[in-house]
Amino acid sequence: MNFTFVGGDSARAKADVLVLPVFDTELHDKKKQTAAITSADKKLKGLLLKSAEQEGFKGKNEQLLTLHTHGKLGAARVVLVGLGSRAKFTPEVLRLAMGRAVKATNRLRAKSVVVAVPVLGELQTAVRAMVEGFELGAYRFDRWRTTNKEEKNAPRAEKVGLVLPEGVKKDRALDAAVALGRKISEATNWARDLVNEPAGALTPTALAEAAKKMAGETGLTIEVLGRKDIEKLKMGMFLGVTQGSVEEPKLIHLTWSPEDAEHQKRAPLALVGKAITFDSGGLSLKTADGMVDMKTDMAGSAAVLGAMRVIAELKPPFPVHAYMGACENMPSGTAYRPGDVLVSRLGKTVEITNTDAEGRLVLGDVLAWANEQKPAMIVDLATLTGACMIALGNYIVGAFGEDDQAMWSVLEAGRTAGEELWRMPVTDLQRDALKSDIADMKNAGERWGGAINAALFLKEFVGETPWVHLDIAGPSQSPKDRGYHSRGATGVGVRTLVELTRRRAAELENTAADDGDKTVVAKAPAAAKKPQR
């Protein structure tokens, strides 16, 4: 989409759709309304006004309400769009508002829209949310559709022009925010067609080619590994679980490095993404209807390459690396076993007592591996437990680690970013169900508590490294339209991500410009409390 900034009453903008967002509080109270909707109601006649109350719409949080205005207006039809109390309002709102108002602009088959800004505090936040939701909205994944052409092919949302309120002239931070919001959305998107994509066309070797592709787009430095490698690399838990595929796996490692030497001497950010590209289950074998989306377990890479596109592009004052295993966990003939013992990069034992909980094994030959980069700081991504998805459902990412500050300054990425995380227990209370007769450990315990037992598996192998592990396995695709969510992927990680890199690189400049020295090296960042939750 092409995002301009429209000056003017919004009530006079040309364009097929206009889009005006509504507090609860803004219908019946006069003196709480704003200049666009009284606008809008005053060419109307009042009946702008008049109709929401005859509809039943009171701008509560996901109403919606579509008018023709024959006319009066510079747009054909008019979109009201709920964002309910403003005491409770988050840029998350916003962003999922404009996602259901660009989902009913595009039904109306509008090629131009022009939406009033609300009257923010943080306008620069406002109009961010405002663009990722209208981009996030848009999104549809029909490669795959033959049939229906003409709804495949109907007019979508091209121009979307943002007034600001009464008074406030556009800068460039305001262009920034639109820059930025654009390219995180797109990345987004780009991940979503990924997890999106059937798993016999996206194989592991596809997912590596991607990888290439984004990279030599971006500038990223990129090594992908095959088997043979990895033998080399000793990570005998990735190569049971790859060993019963026909697919070769592949071992992805992405780099983002300043230019500026002492920036190089940095301690690296290192991101790690799950890329099971397809899991049967292997020998302990899922059900049919357990298996129908298990090409979505590689979401957890997605998001990484999808952070790392943007990642390209904010050029932080420190080193990057992004690091997934992909290969598919498949029955055969040749397939790791129940029972099997298997040999990790770290020279710990695994007794395997199930085929299915085969991405933590691969993760911690991964993690093991990062982490002799000796990073500032790990974060792994991953479709992990279903334990995780009975406990916080399909929408919040489950978040562990026992470092306060790492944990503090992800979770306040994803706030920030609208991404909600949630802080639950790594405790030594669970270790017993690691326990194993004749190796080290087990790969996997009791049900209860599986997804605590996971992310100790995972502990494992980052040592004493700053570590924090998302447990995606519910957020990572929405069983149904909501927003700017569609059903399918969702993309959830990349704008964490993303943020998370932000906040990290201002705050190495502000403590470089504060010491008088860009030499510093980073550390996790300080939390000013700790978390709550």
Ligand code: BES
The other form holds:
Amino acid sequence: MNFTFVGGDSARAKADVLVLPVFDTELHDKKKQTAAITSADKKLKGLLLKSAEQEGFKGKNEQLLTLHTHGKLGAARVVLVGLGSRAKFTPEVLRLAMGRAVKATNRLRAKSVVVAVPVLGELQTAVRAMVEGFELGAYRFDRWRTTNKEEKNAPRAEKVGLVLPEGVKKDRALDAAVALGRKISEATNWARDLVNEPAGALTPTALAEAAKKMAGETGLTIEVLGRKDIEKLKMGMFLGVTQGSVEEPKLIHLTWSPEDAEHQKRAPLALVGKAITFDSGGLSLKTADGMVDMKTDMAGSAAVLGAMRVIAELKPPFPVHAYMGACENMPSGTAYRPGDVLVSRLGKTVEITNTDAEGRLVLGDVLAWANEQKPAMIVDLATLTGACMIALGNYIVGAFGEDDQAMWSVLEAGRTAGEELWRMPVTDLQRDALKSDIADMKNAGERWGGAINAALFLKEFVGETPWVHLDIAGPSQSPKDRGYHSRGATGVGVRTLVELTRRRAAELENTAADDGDKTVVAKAPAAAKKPQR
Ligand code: BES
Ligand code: MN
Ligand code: ZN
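Please could you give me the other form, the form predicted in complex with the named molecule, since above is the form predicted on its own?
Starting with the chain above, the whole complex follows.
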């Protein structure tokens, strides 16, 4: 999609469709009405507001109204999109609304769209959210569809004109907001593609190839290790999980390294993603229903890859490392068995009580490896437990970790990026759940508090490093079309990780004067500003 800024009256702008976002209290209030609405209504001789009234369109969130303009406006059609109440407004509301809008304009087969940028707090923030809403909302995964070619080749939004509020001139900051919004949403859509791709096609090898291609394009350094190397690294838990599959496991390590020698010395940010390309459960086999969506079990690594793609362009003044242990979890004559004891890279031994608790095993070894680089902070993303889905549903990421500052910076990044995160406890009260009769611990505990037990298991492998674990089992998939989401993969996590990196970069730049501190972690501000969760 190509975005440009347009000046003047949006009602005159030439396009297939004009999109007008509206707040619910402001549609019929002449004083509060946006200039765009007033002008469009005037040109339509009052029919815009009259039709809205008759159709019950009040500007409520999720409401949408399409009208033909019969040549009275520059655009052939006008689409009113409800934003709900101004008091409840967040950039995410706008992002979702633009997602709905572009779905509507694509249904109308519109190639060129103009949209009035609403007057809101910070214009750059609104513009970026709008660009993201458009790009994410236009996403479709149809590369495997051979029927319905007409739908596949139908005209879609190509040119989007953003009409700036009266008196506002486009500047470099606005151009940068568009560029950032595009980068982030394109990376998110790529992550969605990786997750939506069937597991038969997206094998560990294919995932590694996709990572290599991206690294080649962006200039990131990449290292892909195979079974022999993983054996040398003594990743006994990783090897246990992969041993039932004929697909070769791949250990993927991507690095962003800043140019400045001083910046290179800073403690890195480490991102770790769960990369089980298919989770059958292994010998502790899942049910038929439970297995259907298990190509999604590499969504953590897709988010990390998507974020790295943006980070390569953001060029933060500190190193960022990404680690993924990619393999399948399959039942077979060579599969690891319930009752087996695996020896981890750290030397800790694990009794397998359920081969379906495989993610924590691979992650444990990979986290330990990541920790050897002495990162300032580790963030892992994993479709780890059904229990987290039970607790938080399909839309909220569970955030686990004991380091308040690291947790705070991740929660704030999520809030800014428009992704919902909720802090969950990592309590020692549950520790007995992982006690084994014969080994140092077992991999699966009781059902109760299952998401916490998984986090407690991971905690054994990160030492003292500030660490945040994000359980994305629920939000990695959207059960329905919603705003800019469509049914299927969401790419959740990309935006939060990018924002976390941006915040850390900004903080380091602010403290650049009193440099020398090589292990700066995102600092929590004054207690008063701390979020309650
Ligand atoms: N990949 C699953 C978790 C999952 C479930 C992700 C649903 C997305 C949607 C994970 O490997 C798993 O099977 N976890 C088990 C752990 C249990 C055996 C301790 C679970 O949650 O049931
Ligand atoms: Mn599993
Ligand atoms: Zn899994």
